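Listed next as C-alpha cells is one chain, alone, in the form predicted alone.
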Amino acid sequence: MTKLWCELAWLGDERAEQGVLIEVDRDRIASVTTGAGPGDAERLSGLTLPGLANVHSHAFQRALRGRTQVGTGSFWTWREQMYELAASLNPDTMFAIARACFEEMALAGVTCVGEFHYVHGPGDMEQAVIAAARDVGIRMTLLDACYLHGGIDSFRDADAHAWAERAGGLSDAPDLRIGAAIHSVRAVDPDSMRVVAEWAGERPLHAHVSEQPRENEECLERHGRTPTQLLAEAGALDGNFTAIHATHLTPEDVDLLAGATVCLCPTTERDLADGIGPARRLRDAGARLAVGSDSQAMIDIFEEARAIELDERLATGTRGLHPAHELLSAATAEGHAALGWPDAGRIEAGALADLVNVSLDSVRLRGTEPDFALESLVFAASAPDVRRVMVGGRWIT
C-alpha cells in the first residue's frame, strides 16, 4: 500500500481540497480521506489532479512542428504537407516519432491518449504506436481508423470488411483499448460507416467531423446530408461517439451530437485556421467535451482546455461560459470515458491510480490561494508546471 499526503487535491468538485490522503493499492486507489495530516505518507505538495486524457492525437505529425509555420496556407496546404511526411514513414520512424511525442505527452501530465491512428503501411504501424506509449508508461486508445477514399496508399483499406479484419486482429491490453474510427465523411461512404459502427458496438467509435466548411458543402452537395447528419443515419452517434472538432455545426447538428462527446482540438484549430466550436452550445445540449492535441502543434492539455473558454469569448464577447472545474472535467474523466476508461480521470477509491502533481511554485503560479487553484491551474499553468505523473499506482515521471 503507497500513502500520498496531498496538500491540495482536486476531486471533481468546484474546489480543491486541502489535506487529502490518498492510499493506492497496485494499480487503484483504495482510499481517499480529506482534512487528514501527512502522518508517515509520502509529501505532495502543490495542486494533485486525476491523470489528463489527450483524447485526439495524431503522433506522426509532431514531425510537421515547425515545418508547417513558414509562409501562407490553409487546412487544404497543410495536408499536402502531411501526406508528403506520412508517405516517408516506416515502422522505425513511426515508432521514433511516436515515442518522442508520447514522452512530451507524458512529461505535461498526460496519462492516456488517444491514438487516431490511419497511416497503416508499410509494415506493422499499429504496432510501432502502442510499442511507443508502453515504452513511455502511458495508457493507449488506438483508435484505428477506417479510411477508403482519396488521401495516400498507406491509408486505405480495400473495403470497410477488409479495415474491419485488420482491426480485429488487434487486442486489449491492460494498458491499450483499442477503439474504431470514421476518419472522415470524404474518407468512408455511407456504408462502409455502418460497418464501422457495427463492428465499434460498445467500443469508442471516433470520426473527425465538420472541420472546414468546404467539408460541409462537399457533403451536402453529395449527399444532401450534413455531416453530422450521415453519421446519424449511419448508426454512429451513440453514447460510445465522440465528434472529433465539431467547429462548423447547424443547430440541428448540435441537437444530434447530444448524447455524444466532442472533442475539441483548440490549439490545431488556430494553428490551421479552422475556426472555434460552439463549446457552450454542445454543453448545453447535453454533450460531454474532452480536449486533444490533434496534430502536435504544440501538447499542453492545459493549454487546450482553457482555449475552449477563452477562444468562445473572442467569438461570443461573453466571459465565464465555461468554469475552470467543467473544463479540468473535460481533460480529466470525460476524456477518459470517450477513450473507454471510465474508471480513470477521478481521484476516488476504486479509479485507476493514475495521478498528475503539479508545483505551485513557479513563475506563472507562485502565490495561488487554495480558494482560487483551479482557477489559477487553467487559466494560468502550462506543461512544465507539471512535477510528477503517476500511472497505474507507479511514478512515470
Contents of the next structure:
Protein chains: 2
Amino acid sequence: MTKLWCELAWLGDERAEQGVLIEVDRDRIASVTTGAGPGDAERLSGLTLPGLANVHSHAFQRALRGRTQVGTGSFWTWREQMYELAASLNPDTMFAIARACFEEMALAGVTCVGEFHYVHGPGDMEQAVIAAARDVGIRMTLLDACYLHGGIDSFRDADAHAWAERAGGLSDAPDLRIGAAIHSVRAVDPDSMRVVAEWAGERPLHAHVSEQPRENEECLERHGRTPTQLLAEAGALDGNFTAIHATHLTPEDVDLLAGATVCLCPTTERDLADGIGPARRLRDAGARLAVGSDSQAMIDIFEEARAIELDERLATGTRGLHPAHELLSAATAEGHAALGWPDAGRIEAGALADLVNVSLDSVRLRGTEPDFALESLVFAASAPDVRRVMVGGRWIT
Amino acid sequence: MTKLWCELAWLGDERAEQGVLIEVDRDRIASVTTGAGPGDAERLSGLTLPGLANVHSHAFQRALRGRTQVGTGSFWTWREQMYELAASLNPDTMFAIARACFEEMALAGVTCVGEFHYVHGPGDMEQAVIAAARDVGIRMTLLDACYLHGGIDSFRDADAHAWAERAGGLSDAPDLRIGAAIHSVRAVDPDSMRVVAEWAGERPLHAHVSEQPRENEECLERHGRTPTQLLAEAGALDGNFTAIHATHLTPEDVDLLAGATVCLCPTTERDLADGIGPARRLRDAGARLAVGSDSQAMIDIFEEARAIELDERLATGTRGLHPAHELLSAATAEGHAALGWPDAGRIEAGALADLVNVSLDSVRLRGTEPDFALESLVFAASAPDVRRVMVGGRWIT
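The structure above corresponds to the form predicted alone; please give the structure of the form predicted together with a further copy of the same chain next.
Starting with the chain above, the whole complex follows.
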C-alpha cells in the first residue's frame, strides 16, 4: 500500500480540495480521504489531478511538426504532406516516432492515449504503436480504423470484413483496449459503416466527423445526408461513439450527438484551419466532451482544454461558457470513458491509480490561490508544469 | 569583447543560419560572422534569436490570472474586476506584482517591454514600474497613458495638459524610453488626443483601438467616425504610432493604419472574447505588426506570434498567411521599433546586444531540422524552452 498526501487535489468538483490522502493498492486507488494531515505519507506539493486522456492521436504525425508550416495551403494540401510521410514508414520508424511522441505525452500528463490508427502497413504497424505506448508506460486504446476508399495503399483494407478480421486479431490487455474506428464518411461507405458499428458492439467506436466544410458538401451531394446523419443511420451513434472534431454541424447533427462523446482537437483545428466547433451547444444537448492532440502540432492537454472555451469566446464574444472543472472533466473522466476506461480519469476508491502532479511553483502558476486553482491550471498551465505522472500505481516520470 | 558562437542563429532572413559568430562589445553587437567555426568562443547550442519585444503590457494585471475565469461575462464584466484590483494598489504592491511579471517575461525571452501605464496613483506608480523592470534587467518603454473620462479616480488626469506635465517629468535613460499613450477613444476626447499626439512628436505613441464592437458603436454614435478615423484626424497616425488590438476595423481603417504598427495581443484577445483582427490585410496595406502579452493571461511570445497566423486560419480556412520569419520579425525588430528602440531586436553589427538562446532539446522541439528551425520555433516552442537571455551584453537569466 502506497500512501500519498496531496497538498491540493481535484476530486471532480468545482474546487480543488486541500489536504487529500490517497492510498494506492497495486494498480488501484484504495481510499481517498479529504481534510487529512500528511502523517507518514509521501507528500505531493502543488495540485494533483487524475490522469489526462489524450483521446485522439495520430502518433506518426509528430514527424510533421514544423515542416508543414512552410508556404500557403489548406487542410487538403497539408494532407498531401501527411500521405507522403505515411507512405515512407515501416514498423521500425513507426515505433521510433510513436515512442518519442508518447514520451512527450507522458511528460505532459497523458496517462492514456486513443491512437486512431490507419497506417496498416507495411508490416505489423499495430504492434509497433502498441509496443511504443507500452515502452513509455502509458495506457492505450488502439482504435483500428476502417479505411476503404481514397488515401494511400497502406491505409486501405479490401472491405469491411477484411478490416474486421484484422481488428479481431488484436486482444485487450491490462494496459490496452481495442476499439474500432470509421475513418470518415469519405473513406467508408454506409454499408461498411454498419459492419464496423456492429463489430464494435460495446467497444469504443470513433470517427472523424465534419472537420471541413468540403467534407459536408461532398457527403450531402453523394448521400443527401450530413456525415452525422449517415453515421446515425448506420447505427454508430450510441453511448460508445466518439465524434472527432464535429466542427461544422447542423442543429440536427448536434441533437443526434446528444448521447455520444465529441472529441475536440483545438490545437489541430486551428493548425489545419478547420474552424471552431459548437462545443457549448453540444454540451447543452447532452454530449460529453473530450480532447485530443491529433496531429501533434503541439502536445499540451491544458492548452486543448482551455481552447475549447477560448475559441468559443472568439466566436461568440462571451466569456465563461465552460467552467474550468468541466474542461478538466473533458480532459480526464470523460476522455477516459470515451476510450473504454470508465474506471480511470477520476480520483476515487476503486479507480485505476493514474495521477498527475502539477507544480504550482513555476512563473506561470505562482500566486495560484487554492480557491482558484482549477482556473489557474486550466487557463495558464503549460505541459512543462507537469512534475510527476503515475500510471496504474507506478510513477512513470 | 565577448565572443559567442551560435549553432544556429536567426539574422532576419527566411531561414536560420548555421554557425554564427557574434562579437559583443559592452552593450552592442560588434560583428556578426556567418559560416564560422566555434574557435575559442562561448558555444550557444540550439537557436539564438534577437531579444523579444513585448509591446503591450499592463503588468499589474498579472494578479488577475486565474481569478477572472470564474462565472460568465464579457470584456465589460472582466473590466470591473480589473478596476477593483487597480483601485487596491499602492506603489509597493505595484512594484511587487510588476517585478514578478517582468521576471516571468525575462524567462520567456522578453528583453524589452512596452508598459502601457494608466494606474497613476496613489503615489508614484511610474517609478514603481520603472524600478521593477530595472530590477529584473529588461528594457522598458513607459507609455504614459492619458486617461480623462471613465475608469476610476487613479487613472484620470484633470486634462491633457496635466497629463503632459506628468509625462514631461519622466526622463529617458539607457534602459528606458518614455512614450505617450492615448488610452482609447472612450477615455480621451479628440481635442485632448491632439495635445497628446503633439507632445509625443518623435516618441512612440500608442492607443487601444477597436478592441470591442461596442467601442466602435459608441464612437460612431458620438463622433460619426470610427476610432481609427478619429485618431487620424487628431494627427496621431504617423510612423511612430502603434494601434493596440485593431480587431474590428473597416477597410478604410486598414488603409489609415498603413504607415503605423499594429500590436496584436492574441492570448488576451481570445481571453477577453474580443475577436480576430485582420492581420494579413494590415500587413498587405503596409502596416508593421507587433505582439504583446497585454492582460498577462499568459506570457509566451511564441504563442502570441503563432496565434497571429493560427487565429486567422480559424477565421479564413487558409494556412500560411504569415510565414514564420514574418511572425518572428513582429516579435523582435518590428516590436522594438514600435517601442522606440530601432537599434534592438536584430542580430547585426551596431545593434544592442539583446539575445535569446532557445533550447532545441526539449520534447517539444527535438527533431527540429535546421531548414525548418524557424517554423518549429514559432509553431511549437513554449516559453520554458528559452534557456538564456542577454540584455545589453549582460546575461540576465
